[in-house]
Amino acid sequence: MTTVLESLNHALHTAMQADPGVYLLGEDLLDPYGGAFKVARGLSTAFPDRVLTSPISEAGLVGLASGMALRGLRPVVEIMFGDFLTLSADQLINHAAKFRWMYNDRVRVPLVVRTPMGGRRGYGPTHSQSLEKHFLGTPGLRVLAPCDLGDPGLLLRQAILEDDPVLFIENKLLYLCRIPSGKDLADLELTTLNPDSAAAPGLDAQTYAPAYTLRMRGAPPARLTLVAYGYMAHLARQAMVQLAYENEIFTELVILTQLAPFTIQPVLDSVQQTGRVLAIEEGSLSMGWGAEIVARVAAALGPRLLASQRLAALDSAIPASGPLEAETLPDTAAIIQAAKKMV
């Protein structure tokens, strides 16, 4: 068994040594630090050319990836804290996501930056946001989020394979998590989908960009869908089991690891039978990714859709506080008490 951040860093290494045109791009990525997290642990000794450390200087960076993504290679930037993403949103936003649609698709740019976002680590109001949703609906930027089921680091892999621009979102909780084994997951069905017929040339289409769904093996139908992705859907997951063990609420999970493109079917196949559905996200509440799940499930359903809510961060800044901060983002405890509230 290995974890998520164990994953991830196997796959880096893994692109790096099959491409010599991938390279590696952030801030204090050179060993024996590693990065902030330790995900670029190895790989300046291993490929010591090809990661490159870098000023503090996120529109820089992604700026200057974006030109080595035009002129062939296979950038791979690290931001230190996604909450510095707002700093190169002009060079992914008006830029990278564009160059395809403004050179008449003559020129692709196979670029990746993958940042931590995420709270519960008493970091503080700039340093604990979860900020992806304000990158969602970006006409030529994919959004990926990994969780801890299947192989996070093959989802990074082929991110690195596609040849358009790809934010992938890493909570920072999640890279200490554990990827369960079939025996971890004795009590729930597993069943992984792929709803995206645009896989990239030459990957494996059953694995690209998967969403999985779970439910508790041989329980009663579900009467409630639980939607989450990222380190929420593994708070979700633990919900779930407590919903059923102690309350005899039967819930089915739809995780997704692509946010965008937008993809809806997985959801839309599980609440067709609970008539209800609950969209958990870390980010705040306001205009949100859950937001549109439930319209988008109540535009396909309609008077079919018995009940729909959404669990979120509050409208506020993250506390530095631990009891504060606890109160301000969701957990396992408000997952279960919305549930009990819908059903």
Given for the second form:
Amino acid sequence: MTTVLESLNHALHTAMQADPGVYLLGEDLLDPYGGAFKVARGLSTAFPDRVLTSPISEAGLVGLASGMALRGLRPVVEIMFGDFLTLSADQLINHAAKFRWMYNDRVRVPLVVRTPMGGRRGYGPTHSQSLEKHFLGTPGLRVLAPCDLGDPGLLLRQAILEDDPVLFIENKLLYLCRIPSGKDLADLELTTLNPDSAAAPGLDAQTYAPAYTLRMRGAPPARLTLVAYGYMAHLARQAMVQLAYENEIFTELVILTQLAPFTIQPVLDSVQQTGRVLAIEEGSLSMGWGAEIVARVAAALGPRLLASQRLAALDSAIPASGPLEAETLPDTAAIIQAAKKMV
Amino acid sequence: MTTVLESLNHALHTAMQADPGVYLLGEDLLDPYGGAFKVARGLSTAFPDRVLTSPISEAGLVGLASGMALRGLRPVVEIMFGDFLTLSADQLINHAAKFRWMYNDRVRVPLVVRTPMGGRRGYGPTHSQSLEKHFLGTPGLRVLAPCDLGDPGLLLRQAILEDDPVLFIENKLLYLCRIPSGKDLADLELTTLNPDSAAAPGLDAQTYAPAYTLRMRGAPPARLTLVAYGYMAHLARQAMVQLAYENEIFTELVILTQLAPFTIQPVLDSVQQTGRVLAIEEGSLSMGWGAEIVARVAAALGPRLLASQRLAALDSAIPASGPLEAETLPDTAAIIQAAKKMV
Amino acid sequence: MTISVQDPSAFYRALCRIRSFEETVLENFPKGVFFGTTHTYIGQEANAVGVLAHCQPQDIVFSNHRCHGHFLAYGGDPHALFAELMGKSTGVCGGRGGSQHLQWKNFYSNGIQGGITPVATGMALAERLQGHSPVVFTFIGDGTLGEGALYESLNLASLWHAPVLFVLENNRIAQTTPVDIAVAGNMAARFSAFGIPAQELDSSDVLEIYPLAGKLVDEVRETQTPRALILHTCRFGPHSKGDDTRSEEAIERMKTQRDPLHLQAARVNDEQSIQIRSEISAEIAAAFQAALADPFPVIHAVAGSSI
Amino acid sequence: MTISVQDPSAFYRALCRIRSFEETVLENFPKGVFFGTTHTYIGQEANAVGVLAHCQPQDIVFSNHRCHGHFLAYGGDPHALFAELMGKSTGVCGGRGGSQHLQWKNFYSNGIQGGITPVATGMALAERLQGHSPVVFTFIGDGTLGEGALYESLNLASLWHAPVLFVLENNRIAQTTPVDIAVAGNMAARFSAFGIPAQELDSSDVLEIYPLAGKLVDEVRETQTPRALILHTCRFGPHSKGDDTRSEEAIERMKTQRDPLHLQAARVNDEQSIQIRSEISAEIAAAFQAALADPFPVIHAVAGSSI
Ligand SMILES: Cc1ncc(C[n+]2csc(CCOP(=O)(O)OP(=O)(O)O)c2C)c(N)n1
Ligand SMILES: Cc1ncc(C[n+]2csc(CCOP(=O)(O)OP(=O)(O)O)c2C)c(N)n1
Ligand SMILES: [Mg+2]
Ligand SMILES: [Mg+2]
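Please give the other form, namely the form predicted together with a further copy of the same chain, since only the form predicted alone has been shown so far.
Now the full complex is given, and it begins with the chain already shown.
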């Protein structure tokens, strides 16, 4: 069984093999180290000229890669910790994401910025955050997040093939999750949707960014829709099973891999049946991804939305101390508790 | 009648007069220029040693001011255009906003970062944005936005008195709005609430950050709640009056001045009556402030929320061309149109 | 646009085109025909003309907020530029960009100080990696020395051999801020500290700028490594419109001593210079009128302004 | 913590305390008693000790991810530091900060490369403006020369006379990246280009570092303007834990030639040095045990994890 990490690593190998225009840039990428989280492992050995290990310059690096992208290459930038994305905010928001549209659709920026987010490793306030919420809703910037279903590597490969900038959000704990086989999911019914993802100004529709819907096989109708992405989708799947077996609460879980721009349809399809939605994310609550989910569902369903809630990290910095960190971030138990309250 | 600009300028004079620890830092602040939008006018003449006109270094400047704040001063930083706030993102998110909490509440960061946002002046894609949505929901960072009601200057003065970092969002068109007198508002009933603003980890409750609720005097019960801040609150007020007089659609308008962290109570109080909410902002739609408003209302009211919508800028960059820009940003007519559709 | 030094009138023409364009902009701004704001290049024309005379078709130019002169010296069409400032569909970017955000052929500009430098560095690197031998001309002002992104770019350009020519136009002021209160230390040293050779010139004479630029352009092209050219220059006009805080005398002194058009006019005979000025004048007037008559863009495709 | 050069044993004791602390950290990390990660200071002890021996009570220290040595040399309590790494309520920041985020008296650290430099500059400015004459010691590594925020700080510190001593610890590597592929040009020039005088020293000898640091500290204190001290040094251990990509021989060579403890031990008589080591050993072991026994923090005040 493959891990998400292996899948992503393999995808980078494949992408670099397939296209000599693909470059990988980032800090400490060279083998044997292969990047802080090892997603780059083996690449500098296989493609020594196309893995550019860089100084510590997150803004410069993203800007430089945008320039490469404007001139015919397909750079992939690794930002060592997602926490440092704040340093590239100007390059992402005021440069890479704007170029195509502001230059009247005459240029393209096939740039991918990948970065690991997330806590639960005790790294403390500056190395544990899930800051993607600050970048969602940037016109011209697609944001993707693999989960442990489907083919995370394919999601990355498609991102690299795209002609518009993509922010690709990985999660540190997701790396080691194994992609379950059909047998592992035997208790579940899995629907994969590949929604024609909302084409927004300055962005084309993208080919592979599936949404998944999971149900307990043969269960009574679900009374609550869980929505999640990334590692939280993994935890939500555990919660879903536990809720069914231990509490006889049946839920549906919708997992998105495209966070922005996105279509709410797969979520609506489920909430139309269940009437209730719980959006789950690891980032801090306020102005998070879940707000957009709930707002869209509420707008679409009006009074048919019986209940909506969000579960997220506390609105505080993330402490290094294990017990404090565990309280700060939402886990399976918290999902179960929140779900129970809603039905 | 005072303009918002005059009120803010006066507040800075008063604050610097009152406390020798208040400093103003930013680009091109010196008289006779007095800052790009003139909010700093007269200050360098009155307080030559405490107005530090700076190199073009938005990150450095915010960082430097955080350091000053940590060591007993009360710096106010002017970022010339809100678009450049992206350059200070790391200093705001990973430094200023974190210090107090991560250092176990043993330090305070009485920093104010002020900046003008907004379009409608044809400045184009990098000088017209309303980027505050990317900073809302940052743990430890309070975000305030004056409107043309109440006392914008007092809001700024209170922000300067606060011991925690504040991002203070001004709007370029709001500057020239005149603060209406009681007579100007004769048709309206105004309720001012000073909610005990949600104290979040790393932030104390703040003293002055009113929420306003406006109703048409003597009108039948409102069937829709408009929620807005900043310049959009000004436009929403116009829309409200027009809707009443021209369409006999009666609405309530809730205006917030504290965007994060905030309490939804004043909005709930209104939507509980009207059953419908329209959140209005100038920033681009997705993952905007309005999502948080709607999500909180939906969570609180469940099926009693009959309808919810958001009105915002298109999810695209902001064009320089006047006609295109006008289409991109929401105006009074768009508010009226959205409101009509909802009732 | 390659100009030969053999032909002083070609230089004069190029200088006049920029001057005439910019004067037309300033003159007509109060009439409300343009959107937003503008940053005119009056006084600095010799920089764009002298430097970009070395620009080959495969080369790239990345400019900043003060980009009209660079755009015109690159060979850009005055009509398209006027139209862009007027927000017309025929504008350089169909009216989306406005004065500071241009893209045409290998010309780019953006209005965020400093942010263009890593992008330009990446373009240079990409071109070199794809086997081309370009020069990427990157224009920045003295004020932009305040931005950290610049130094990240210098380090990366130096380490990774990006064929960039950083052209620093030191007009001794940034908006209203004089250079001496905004730039500490030494300008050339700020480049050489990163291993990037820098040369300086204090002149408004296109015939002094041209050869020095040529030398550095050749070095960049041959070695495919970065260089910096620091041009000490004079901004005659306001930063944008009507926001000049300098004394009138100081500006007059600059205009008398440092006008690149005067300097070059002396090398063209009177008759020819009158002829050139009137041709340019007509060209620019026609471009302006044509742009005025152009249509505004049609409603652009809309995605979700309200959900 | 002011140490007098007259007393070689005080220096030796300070060096040993850091070494012993860090060895205890590395030894116990695999046992799962600490959270997160750590960056040990082994090999660089003489920098912290030699420089911070000049730290006066009103002075400020801003350190980076590799902060244990600075914290202990500043006078920080090993028990509180162990407790912080263990996430205990008795930790320097009650367990919130962890290894990289310390605050105690006038000591601060943060884990974002480069970001600390403008903050430290602002602290220095604030202190000067309030009539104090402090020195703000700001520690950065060679890798941090990649970050743009540093150069914005250098410019601001130089222009606005911020009494900062930038201490650049060049251990010739950043995580796994050797300095020669990450830092172009010349290190000292990167400071002097901004008008900040810089001095370099390639030594692991606290008695060489101490006087040079003293000279620069005095200059900063007297002139209330910034200076830079570049200390070429050696990191003996991994970047964090078990992630050293350098050859074992290279590391062994460094350990033989450049161990600050060996160099200083030679100045203390054998008996005394054995005594000091055993005292320090006992002190650190006791601190570690005490921290182990300390309680975890109680549930912290919660605001809205779910709405
Ligand atoms: C990041 C950023 N900060 C501030 C500004 C506002 N601004 C536009 S031009 C300018 C002055 C630039 O000075 P300089 O680099 O010397 O160029 P010059 O205008 O003199 O040509 C400023 C501050 C900006 N566009 N971008
Ligand atoms: C902005 C940022 N980028 C990357 C990192 C990850 N990181 C932590 S330490 C380090 C290397 C720092 O090298 P150097 O400055 O030489 O200090 P040293 O570790 O050698 O003491 C890196 C890349 C970080 N903490 N912050
Ligand atoms: Mg200038
Ligand atoms: Mg190092």
